[in-house]
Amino acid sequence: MLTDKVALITGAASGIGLAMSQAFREAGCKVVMADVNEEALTREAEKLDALAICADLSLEVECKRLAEVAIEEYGGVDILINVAGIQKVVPIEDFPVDTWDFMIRLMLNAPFYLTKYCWPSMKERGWGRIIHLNSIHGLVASEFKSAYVTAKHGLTGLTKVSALEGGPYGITVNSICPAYVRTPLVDKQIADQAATHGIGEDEVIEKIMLQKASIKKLLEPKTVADVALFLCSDSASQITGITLPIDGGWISA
């Protein structure tokens, strides 16, 4: 069903974005991989025979260029998956203003810009799938993550509004809201927390990161990618505007 569909995936050089790129390539898509890390992006795109576009998505002009290059290369974009993001854990009073601005641009503005610039080609084709890699923090909050939680809550709103607007044109828009996923970034956080608290890494996962979840196990990137594939399938054609938690029971607590 996804054979020859064009999938544009951001944050694609590693972690969840790379898992998305692998999964959608295996499903038969023409994949456009975008990331700011040019070396890693080029290496991984070559493995998948995908188109690599290095872009700083914190800039509107770069988001526009990314969409335009993908559309020029393949004639349109069918699937947009917004993954690119970063994390910063700092109390509000100490949070650097320039870091706040950067995180909002990257994790909220960029998904809006890319949605805006890919929308006409989806509308023209009468079919489109937009998936925002949101977070459990698009549904709940944790202390010291003001910019991250704000961006993700904004993404929840963008999902709902664009789903309403996209329905008449065959465009569905959904957010996937995972708890902690085993990525290089999270592995580093685990190691840092273990050193800070003087406990083992398994204890960090169980007692700190996933304290509120009933299933004390990190998600794998492939699990998130499999959910994205489902949301792009015919079986999910009437699922739109949702923020789907994959949280091990976190928000049920």
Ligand SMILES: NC(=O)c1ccc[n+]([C@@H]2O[C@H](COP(=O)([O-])OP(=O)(O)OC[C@H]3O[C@@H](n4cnc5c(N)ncnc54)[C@H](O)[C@@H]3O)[C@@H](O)[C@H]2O)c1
Given for the second form:
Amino acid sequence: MLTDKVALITGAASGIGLAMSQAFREAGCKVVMADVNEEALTREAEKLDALAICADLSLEVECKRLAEVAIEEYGGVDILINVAGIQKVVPIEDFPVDTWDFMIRLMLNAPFYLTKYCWPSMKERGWGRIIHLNSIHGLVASEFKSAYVTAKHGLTGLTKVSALEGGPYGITVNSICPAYVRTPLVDKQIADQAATHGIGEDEVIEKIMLQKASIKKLLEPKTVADVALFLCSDSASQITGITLPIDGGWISA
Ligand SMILES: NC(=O)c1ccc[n+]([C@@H]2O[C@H](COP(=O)([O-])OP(=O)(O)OC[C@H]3O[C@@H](n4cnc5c(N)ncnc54)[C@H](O)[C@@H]3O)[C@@H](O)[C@H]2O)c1
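For comparison with the form predicted on its own, kindly provide the form predicted in complex with the named molecule.
The complete assembly is shown below, putting the previous chain first.
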């Protein structure tokens, strides 16, 4: 059913974005992989026979260029998956203002710009799927993650508004909200916390990161990609506007 659909995936050089690219390629999509890390992007895109577009998505002009090139190369975009993001764990009073600005631009403005610039192509085709790689932090907060939690809560709002506007045109928009996923972004956090607290990495995962979850196990990127595939399937054609937790029971507590 996804054969020959065009999927534009950001943050595609690593972690969840890379797993998404692999999964959608295997499902028969033409995949456009976008990332700022040119070396890793080129290497991974070559393996998947996907189109690589290097772009700094913290800039509006680059988001616009990305959508335009993808549409020009493949005649349109059917599926947009916004994944690119970073994390910064610092108390508010010490939080660098330029980092705050960068994170909001990359993790909230870019998904809006890409939605806006891919929208006419989806509307024209009468079919579109937009998925934001949100987070459990789009639904609940943790201390010291002000920019991250704010950007992700913003995505929750964007998901709902664009779902309302997209319905008449066959465009669905959903957010996936994972707890911790085993990726380079999280591996670094685990190592930092282990050093800070003088405890083992397994203990960091169980007692600090997944303290609020009932299933104390990191998610694998492929699991998140499989959920995205489901949201693009015919079975999910009436699911729109949701923020879907994959959180091992975290927010049930
Ligand atoms: N890993 C987790 O536990 C977890 C949990 C919930 C949500 N998420 C979300 O998933 C997304 C991906 O996280 P990940 O864990 O795969 O991280 P990752 O670090 O493995 O991958 C992030 C990718 O984004 C790219 N990127 C960073 N800045 C960019 C920019 N300016 N322009 C374009 N690309 C840029 C990086 O180069 C990298 O390839 C993020 O939005 C994150 O918030 C991750």
